[in-house]
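There is one chain below, alone, in structure tokens, taken in the form predicted on its own.
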Amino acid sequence: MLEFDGLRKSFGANQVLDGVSFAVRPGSMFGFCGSNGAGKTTTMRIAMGLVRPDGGEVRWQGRALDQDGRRRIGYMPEERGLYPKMKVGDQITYFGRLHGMDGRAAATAAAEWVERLGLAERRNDAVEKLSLGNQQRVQLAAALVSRPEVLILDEPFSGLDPLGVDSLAEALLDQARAGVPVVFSSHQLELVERLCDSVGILARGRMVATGTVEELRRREAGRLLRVVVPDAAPDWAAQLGGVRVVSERAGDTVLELTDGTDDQAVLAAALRTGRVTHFAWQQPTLVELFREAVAVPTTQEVAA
């Protein structure tokens, strides 16, 4: 189990984490969301030692972490950390030997993973001359060709193309599958949704939801109504009473009620402004989750 366990951080008068606790499973897959200085970077950085918490520790199978148990670990920071000069393949293979691998056995795996990554015709080229795309491809090879025990990732998916999302998803699936905890961070919450078995939202230096996708929609549960009128009036229901407009596109709009407005009241306001196709309450999808979670609580709220 890789454990986060009150985390406390400041920056001078800037508290940038205030008891952040969270824990992932071998052969779990978590995703670490949060808005931009929400302190997902930092979190990380205090696990592979580069921050001293304030309070607060990372354990991993139980202890504490040190610098070797770090070695154990597949890091890739959100600012790359490549060698622009050096060759693809002789970089993946000193991040190899970095981490205590002999010069054959780091060759090798350096080998399977600018295969596995599709930088085979690139292995000669110094990284420089990559994309930014296939730079990525490289930081992420070097975080796996280790066969670390854990991986902690920083915006791994940042500017990839669509191909380069699917082989690195496939490559992260298969260590989780091998056992191994795989923590990263990333903006693309579909993808966060489509492939975590569990998520934490991070806002104002706190953990405000954690749990799978399922246990937070069920917290959620009965509260979003979606109703497509293809011919609607322009903001047919922000006069609504007891509505909330959580999207609107084209027709297409998904409504929060608040506790006893009548959906029958919402589904004939509907129909007075064109012809109704589609009226279901439905599941909050992870972005509206994470809108919900982070949203700034009002002066009445945090005075309740």
The other form holds:
Amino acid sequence: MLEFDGLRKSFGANQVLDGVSFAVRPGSMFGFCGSNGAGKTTTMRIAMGLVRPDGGEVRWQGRALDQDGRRRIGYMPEERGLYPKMKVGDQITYFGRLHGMDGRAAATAAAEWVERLGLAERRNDAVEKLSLGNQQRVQLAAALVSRPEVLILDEPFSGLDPLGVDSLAEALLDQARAGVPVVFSSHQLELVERLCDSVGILARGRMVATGTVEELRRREAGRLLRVVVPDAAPDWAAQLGGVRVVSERAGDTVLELTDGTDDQAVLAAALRTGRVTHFAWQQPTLVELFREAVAVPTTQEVAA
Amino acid sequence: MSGQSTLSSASLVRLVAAREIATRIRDKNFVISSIVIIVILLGALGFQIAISGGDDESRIGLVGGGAGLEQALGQQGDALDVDVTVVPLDDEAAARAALEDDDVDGVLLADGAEPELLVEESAGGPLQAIVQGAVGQLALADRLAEAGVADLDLPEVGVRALDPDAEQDDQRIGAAILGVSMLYGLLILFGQFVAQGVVEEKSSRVVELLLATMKPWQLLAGKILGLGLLGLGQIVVIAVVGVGGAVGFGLVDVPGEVVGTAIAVVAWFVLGYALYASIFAVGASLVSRQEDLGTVLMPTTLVLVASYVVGIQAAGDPGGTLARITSLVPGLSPLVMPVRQAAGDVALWETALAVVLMLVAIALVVRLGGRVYAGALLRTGGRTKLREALAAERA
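How about the form predicted in complex with the partner chain, since we already have the form predicted on its own?
After this comes the whole thing, all chains and molecules, with the earlier chain placed first.
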């Protein structure tokens, strides 16, 4: 279990993190969402020992992370960084060695990754001569070369074309399937929704929502039911008990049900009007959940 | 987890150092600058040989004349500090051939009524003086003999040296100046390498990835150590080539003294490099772009230039107050003390004090600078102030 426990951090008067806690199971993918400046990068940097927290700690397998523990983490910083004049193969090997591999193992693993990411022909080129997309691949290889036990990736998908997104997603899913807990931050919420087992939404220095997307939907979205009854009169649902009509247009009706209202009674009422072409609980997208979660409660409070 | 283990500080530092060395020796600029330094050194040696060795020897052909003339030429040579070799030749034709072959510098034709000096273009340097002196001496002896004066005993002038070691001192000071100049050049060069490396890691943001696996001081130590070993290697090669060349070509009389000076220069390089490289690295950590490097390094570079100037001045007046004081001041001492040591009037306690002060300064810079470095490394964009860096490290 990778646990972030009660992280607090302020830079001067600016309280960036105010008790951030969440846990990631081995083999699961955790999507870390939040507005710009919400503190995602600071949280990840604390895990990597780059920022000292004012309080709280990050644990892996029950032990607080130290330098040796961090060596078993693959990390991709938000600001990509490689030695521009170093050759691709040498560079990946070097990062393998910094993560504790011996020279031969690092060289072998680097060669494998170069091959796997389709960079075999560029292996002896300086990184600065590569396209941005290829530099991203080298960056990924530098994070994965040492076969890390944990992956922490800050905005790994930013700047990738759709094909690049797909191949990176595939690589991360491979890692998760192999039992590695993967934490990544992203603004591409459709992607997070598609890939992640669980999601955390950070706002104003706190985790305002964590859980599976399904759980968030249930918790955040209320009980909205969409019923499409083309032949019904506009006010067909007005008389039903425990039901509020949110919208109605040519039979396409969105209803909000109070707790304890039987959705089957609603279905029966709908069937009485004629054909029912659609009957389903409304699925709010993660984007909608996100908007709701990070919405500033009062006008005075400014998102950190 | 195959082939993986925990890394000690030493192995991390070694990894960083090995990368620095591998990167530099593949760098064209470094290779070219190293070759240029060796070429300049060999050029300087060659120049020394040319100006000091050119007049040492003179080959004079002799046609006719007796054993007396040959002996007289040798004596004149001794008086003028020229090693004269007399080559007996048969006639003028042989003399011309020998001249054309550059076998001799000039030929004295002593078989005719009037002695004549045959040369290719002109009688350069001491050649004419030697020949004139020898012929004159013989003629004088002949006339005296004719006049009945024999066994003329001319008094010989004895030489009493007030400072018999002066020439030796000059050689050692010369070696020290040369050594200090090389030292100055290498300190600037390798200080720049360290600074550029620090900024490169910052501007390319690779430093964040590095610091996820190691502590700032390990990165700093590896970088300084790696480049330092390379610099040390270079100055040792220079010392060996320089001293070896000077001794081998007979430019110095007492090899032991010059070797001692060379060792002192190398030792002071180690101390000077440790101090300046640390300061350069810390300064460089405050900026994020190579363009801003000049500004933050300027004060330190000025101190280096000043100590070089003082060092050269100390060669002229090694016992002066300025030299005595500056040879103890940390930062200045690496470029002044070797010169004073070469001049030979440094008490042991002075050297010891200079070394101790230098070590204290290095310890302070590494301790304080390490904190600045750690605080400034992850602050990109613009220039970080010293105070901010220290505060960030504590945060």
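Definition used throughout: the rigid core is the maximal C-alpha set that superposes within 1.5 Å between two forms. Numbering follows the first chain given and starts at 1. Bear in mind that the values here come from a model prediction, so they are computed numbers and not experimental data.
Q: Determine, after fitting the two forms on their core, whether residue 13 shows a C-alpha shift of 2 Å or more between these two forms.
A: No, residue 13 moves less than 2 Å.
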